[in-house]
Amino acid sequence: MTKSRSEHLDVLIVGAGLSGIGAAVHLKKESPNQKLAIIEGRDNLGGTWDLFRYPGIRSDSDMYTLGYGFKPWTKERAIANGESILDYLWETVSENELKQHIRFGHHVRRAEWSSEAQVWTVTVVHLGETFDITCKFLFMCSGYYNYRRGFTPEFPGRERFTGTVVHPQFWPEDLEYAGKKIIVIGSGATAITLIPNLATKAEKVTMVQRSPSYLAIDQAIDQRALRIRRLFGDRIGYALIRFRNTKRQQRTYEFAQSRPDQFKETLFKDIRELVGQDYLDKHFTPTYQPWDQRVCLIPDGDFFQAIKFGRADVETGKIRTFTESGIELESGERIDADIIVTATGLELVSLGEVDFVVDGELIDFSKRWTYKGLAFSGIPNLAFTFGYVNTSWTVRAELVAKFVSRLLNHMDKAGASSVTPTLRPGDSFMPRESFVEGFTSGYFQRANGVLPRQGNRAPWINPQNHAATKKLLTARIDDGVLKFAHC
């Protein structure tokens, strides 16, 4: 049964991770005559920092820009592991006086916008309880992915496996793995770094990938970094620390994407000086180009230690079946384990898996065009949060809420109760490209029937360039698509 509370708010904001922490920091700052209020699903904020307890859990991203722009990361590792980063998630929820807006253990069900009312009615249980928060703008800060599940194939004969068998997203906290063997399988960044970690306990750890991913040797601690921090102080430093890594890294994947086989060699040479020659043919040189995946980044070459003391080792191949003592491999080779650790990817959602109701109308998200890749057309007073997947994930979280208490602001001078993206005549007719254009990685592939579409004019675009992206969100809020409502 649903109970019916009084509570009205002008923003409600749902998730608490990086995401939702940083928009309503911007919101508090920027539009502050906003009520607004926070809600997680978890116990905990962080996301998926809190979610993911796996050895090693780390960032894939440098945190002077996977950090906000408005909290200088202050600690020596440029690439931290989760600990840090929700220690530093929490800080800024301290100095932001943010706690009293945050809801924890609150799950959103669904979201119901009414025209003639003007307001969101999204129901929310709570310790059993199921009721309703009426609010004025909702924005989805919840990620992409399934907090409930990952991604695991079908594997044959899983069933016949007499060890222990587990998904990185649901970690045991309990789990021995000291002096066993264990396999893990999948070749992306959660496989890449659990090895080096589980490697320092386990007899052996073997990675078995159907195919090979690029994979990028960085330093943990830049030392470049330190000297400008040094110089010119934590606050200032990190701001030219920030602006420097964002530029390094729209112009390394510019450059992967123009000359494909000098930005393959860069990557390669690292690797050969580790492993050799032969171990980079067989197990590091993908079929792809570069940045149709992501590169995963190897802090301070750790998985290829790794492979290099004898620690780990890598195999290449199909998984015929699934035996009582480990895998078997298509090409005969059999592989024993006593864990097998299944890294076999996220399965995306669409804003959180709620229920989006218009007007009556349940809303499916992959007919619809994105605008500016943070809303979409025909749906009223509502924005999500998407990071970029060539850069830093805060980089682009950041520029959405700039944008969204710019946006809440004209709507307030304006006297505006609603907006809603609307497409002008000949908009329909675009061609329906996907909402990350040219990108391939499994989870995005499996996602295409949930995600909405980008067309080929803006504003129904979702760039992945970080000054086409900064252009477009910055631009004038009255661009003749966004239509405005008075009641």
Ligand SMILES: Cc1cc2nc3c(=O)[nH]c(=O)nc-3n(C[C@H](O)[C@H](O)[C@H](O)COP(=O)(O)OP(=O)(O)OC[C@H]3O[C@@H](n4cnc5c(N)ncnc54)[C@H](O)[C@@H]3O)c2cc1C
The other form holds:
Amino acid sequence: MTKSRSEHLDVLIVGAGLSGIGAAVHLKKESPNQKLAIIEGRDNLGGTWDLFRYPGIRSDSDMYTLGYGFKPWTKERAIANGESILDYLWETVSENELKQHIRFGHHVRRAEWSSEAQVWTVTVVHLGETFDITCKFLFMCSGYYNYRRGFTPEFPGRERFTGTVVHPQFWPEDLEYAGKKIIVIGSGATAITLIPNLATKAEKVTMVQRSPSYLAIDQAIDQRALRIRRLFGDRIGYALIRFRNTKRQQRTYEFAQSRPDQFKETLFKDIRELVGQDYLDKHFTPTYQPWDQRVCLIPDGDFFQAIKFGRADVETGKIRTFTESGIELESGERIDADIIVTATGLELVSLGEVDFVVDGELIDFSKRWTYKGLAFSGIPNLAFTFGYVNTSWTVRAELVAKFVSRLLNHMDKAGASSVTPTLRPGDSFMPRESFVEGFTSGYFQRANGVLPRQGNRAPWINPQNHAATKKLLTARIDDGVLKFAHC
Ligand SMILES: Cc1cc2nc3c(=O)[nH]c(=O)nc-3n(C[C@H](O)[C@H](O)[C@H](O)COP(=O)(O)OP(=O)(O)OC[C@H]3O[C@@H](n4cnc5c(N)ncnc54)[C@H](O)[C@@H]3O)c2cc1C
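Could you give the coordinates for the form predicted in complex with this ligand, as opposed to the form predicted on its own above?
All chains and molecules follow, beginning with the one already shown.
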């Protein structure tokens, strides 16, 4: 039975990951009058960086951009492991006195907006008890994937395999893999991270991929960044490096889009040097264009070093079936294993799998237009954070948080009780583009039914270009599309 705890908040943030913690810091500083709380379903903060515990878990982009603009990353490694990212987040919480605002182990199930009362009623489950909290504004920082299960395709004969099958999202703490033969199925960032780490103890690790991904070798420790920090100190140095790296990520993306062949060659050159042309042609030459899917980072070439020294190998081809002792490919090739790791990806969900109801109507987000990639047409007092796919997530997450702060301040000043992005005449005839245009990664393809659409004109767009996003999110609040109610 749902109980009502008579608690009312101005802003309820859902999720205490990188986005939720960052959002709370911005709101506290920039909108200090708002009474806020962070509701977090898990018993720790960090989201992604707490959930994933597989060997070698690390960032896939540099911490100078994955870190917050307001808190310098002061560790030596630019590519950081999960534990040091969690430490950084805990430091952020403590420096900004956020702990008292976080409700751990509280899971949001349903959110119901009443236009009459101008309020969200949010149903929360904590230790088996279900209760409601009301709030004026809901800020969803709930990430983008399912925390309860990863994506695993149906593999024929899976039940025949007598060894252990593991999904990296749920890595067993006590999994003994020293001296074992391991197959890692997948070609994305997780597989690429896992393989060199497993290979340090395993007898042999074989990567089985259906098709290759683009892989970019870079340094785990950015020596130039360290020099800049020594020269300018942590705070100014960090700001300079963050600016440089954001620009560099964007330039690299644009270069890859405009001159794909030249871009490919810059990646292939490094790989060729380490494993040779034959291996490159056979296993690391994708059929799609660079950045149609995320390019995976290889810090210090560790993945290729494992191949070079014979501790890891790659097979490219379709799996016909699992066998008692491993996997058989359609080519007839058989690979033996004691452990099979299904690094086959994430399952995208929309807004923390919360049921949203507006004045009695259950909302299907895939039928809505996105407002600036942070809100939805026709849904009042709701924002969400979704980072860039081609630049570090946090760079966009902070722009969203600052926008929400300005919006709340504007509402307070205007005495508005609600704000609703509302289509102008003609807007509903816009062509419906996918939420992230031109990105063909499997998990985005599978998520068509849960993500909103973007149109072809501002503000109904979600650009993956930082300059365009910055312009969009720093524009004046009162844009004629946001409709304010005063009740
Ligand atoms: C293995 C891995 C590595 C990655 N590496 C990078 C990288 O290097 N660079 C990059 O830019 N991006 C990376 N990403 C993307 C990454 O998810 C983001 O960078 C970032 O961590 C997302 O933060 P977030 O707070 O938005 O979401 P999350 O980290 O997913 O956190 C969301 C939080 O919301 C909580 N939550 C969700 N629903 C509810 C609910 N209904 N009720 C209560 N609480 C709820 C969850 O428990 C979780 O704590 C990576 C992703 C993965 C999976």
